[in-house]
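Shown here is one chain on its own, the form predicted alone, set out as C-alpha cells.
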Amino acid sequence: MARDSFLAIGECMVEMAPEADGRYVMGFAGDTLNTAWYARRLLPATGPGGWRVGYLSAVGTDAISNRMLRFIEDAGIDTAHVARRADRSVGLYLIELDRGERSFAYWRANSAARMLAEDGAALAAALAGARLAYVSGITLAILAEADRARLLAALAEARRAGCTVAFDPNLRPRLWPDSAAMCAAVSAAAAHADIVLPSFEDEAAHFGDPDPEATARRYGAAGARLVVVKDGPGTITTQADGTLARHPAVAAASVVDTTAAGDSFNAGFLAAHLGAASLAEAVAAGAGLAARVIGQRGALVEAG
C-alpha cells in the first residue's frame, strides 16, 4: 500500500449524549471508533509519512446504518472493511453524567458488529495491509466464542507478517458471563499484542493487581513489549522491554465528561509512538489529548 495503515476493529454505536439543558443529542461513537477518529486527526494523511486509518466492523443496511457509515467516512476513516448485514442494525447507548463521571445504558443485542469476525477471509484481507491493528476488550466481548478465536488467530497471523497489534483490555464485566470469562479472554488476547494499554482501576478490580507496576509486569509477562498503564488523573506507568517507568499526568482544566478519556489517550499515544516520538513524549501526547477531551461533552470533540 502507498500509505501505512492503522486499522481499528470493533463496534460503532449510536450515542445519545446529554446536553447541559437536559436534552439528548444523537451522535456516533464506540471505543475503537473513538480511537480511530482521534488518530485520523493526529496522523498525517498524505506525503511520505502518510497514514490510512481504517475501520473493520459490521453495520446494517437501514437508514441509521447508512448515516453512521457517512459519518465515519466524513471523518476521513476508510470503511472498505465494514460489512453490511441486511438482517441486523447498529447498537445504541445512552450516557448519564454525575459530576463528570459517566454511566451507560446499552441496546446492542442485535448489533451487526457482533458478526464482524464471522468471515475469516475478510479478516485476513483487512489485516494484510495493516501496519498497526487496534482492538479492545469490548471488541472481544461482543463476539461469539468461535468468532473471538477467529479474530485472535487472524491477529496472530498479521503479527507474524509484521503488523503491530495494540490492545486496550477495556474491561466491561456487564458484557461477559462472569469476571473469570472476561479475564481469561483478555489474557488470551494480550498474548497476541505488542502494545497493551490497560486502565489500572479496572485491572485492580478484576485481576487483583496491587499497583500499576503489577499490571505492567503482568501484561509484559504475557508477551507485550510495551505496556502503558493509565490511572485516571494519576501517574502513568510504562513497561518497555522490561523496564518500568512512571510519567506525570496532565491535569485537565476542568472535567465535564470523562467519556472517551482512555480512547483519546490511546490515540494520542499511538499516533506519537508511530511518529517515532520517545516513550515520554508519546505518553505526554496521550495524556494531553485526554485532558482536553474530558473538558467537553461527548466522546468525539474537537480538542484542539
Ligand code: ADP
Given for the second form:
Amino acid sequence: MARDSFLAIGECMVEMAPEADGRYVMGFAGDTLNTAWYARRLLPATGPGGWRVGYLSAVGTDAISNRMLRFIEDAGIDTAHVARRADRSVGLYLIELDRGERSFAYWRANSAARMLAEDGAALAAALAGARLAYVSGITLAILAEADRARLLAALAEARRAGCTVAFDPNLRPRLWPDSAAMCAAVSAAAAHADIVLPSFEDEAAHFGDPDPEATARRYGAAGARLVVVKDGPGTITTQADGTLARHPAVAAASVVDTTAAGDSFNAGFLAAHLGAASLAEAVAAGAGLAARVIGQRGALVEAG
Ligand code: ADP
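Follow the form predicted alone with the form predicted together with the ligand, if you could.
Below, the chain from earlier opens the complete complex, with every other chain and molecule after it.
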C-alpha cells in the first residue's frame, strides 16, 4: 500500500459554544481532529506528492455520530478508519463564558473514541497507508492502559516500516489519574516519536523544565530527532538532530480566542516540514497560521 496519508489519531467531540445572546451553537472539534482539519487545507490533495488526510477514531452508530462523520468527510478528511460502535456515542464539551474567561465542561468518560485502539489489526491496516501518524497526549489519556500499549506498539511497527510519527504531549492532568502517570505515559510515547511538539507552559508545570531548551533537550534525549517547543506568544525553540535553535514568534494582529493555537501550529509546521520547507520556514508557517487562528473565534477557522 502506498504511504500517502497524514493520519491523525484521537477523539473528535461535539462542541457546544455560547453565542452573545446566551444560546449555544453546536460544532465538532478535538485536538487531533483540529490538526487534521488544518492539515487538509494545507497539504496538496492531488498530483505527485499529493496527500490523503485521514482520521482514526471511533464513534457510535446514532444520528449525532453520523452527523460528526459527515462533518469530518465534508472537510475532505477520510473516515475509513473511524470504527462504529453500537454500544457507545460521541463525547461532548460545553464552553462556559464568564466575563470573557472560558471554562470547559466535558462529557466524554464513556465515549466511543475511548475504544479507538481496541483492534490491533485495524490499527496496523490504517497505519500501513500512513506517511505521517499524528497523536497527542489526549489520545493516550482517553485509552485504557492495554489499548495505549497496543497503539504504541502499532506506531513502533509503522515507524520501522517507514512512517513518521509526530506527537503533541498536550498535557491535560484532568484526564489522568495523577501527574506522575501522565508524565510517565507521555515520556513513553515520546520515545516512539520522530517529531515532538510540546507547549512550554504545560511542560514546565508538570516536568519542571526551567526553560524551553530544557524541554527540547528532554524530548530529544527520549529519542525524537526533531522537537519544536511552542511558548504562547514567545519565541519557538527547536532541537533538530541535537542542535538547538530559537525562532521568532509571529505577532497576532488580535487575540480573540486561543482555542486550537497549538493544534493549528502543529498542522502549519508539519505541512511545511513535509513539503520542501527548511526548519525555520516550517516554524514560521506554524506560527503564522496559529497567529491567524487566534484572531477569530472557534477552533476551526478559515484562516486563509
Ligand atoms: P497551546 O494552545 O497548545 O497551549 P501555545 O500557547 O504554546 O499552545 O501556543 C501555540 C502557538 O500558538 C505558539 O507557538 C504561537 O505560534 C501561537 N500563539 C499562541 N498564543 C499566541 C499569542 N498570544 N500571540 C501570537 N501567537 C500565539
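Numbering follows the first chain given and starts at 1. As the structure is a prediction and not an experimental result, all values here were calculated from the model. Each form is matched to the other, and the largest set of C-alpha atoms that superpose within 1.5 Å is called the rigid core.
Once the rigid core is used as the reference frame, the Cα position of Pro18 differs between the two forms by 2 Å or more.
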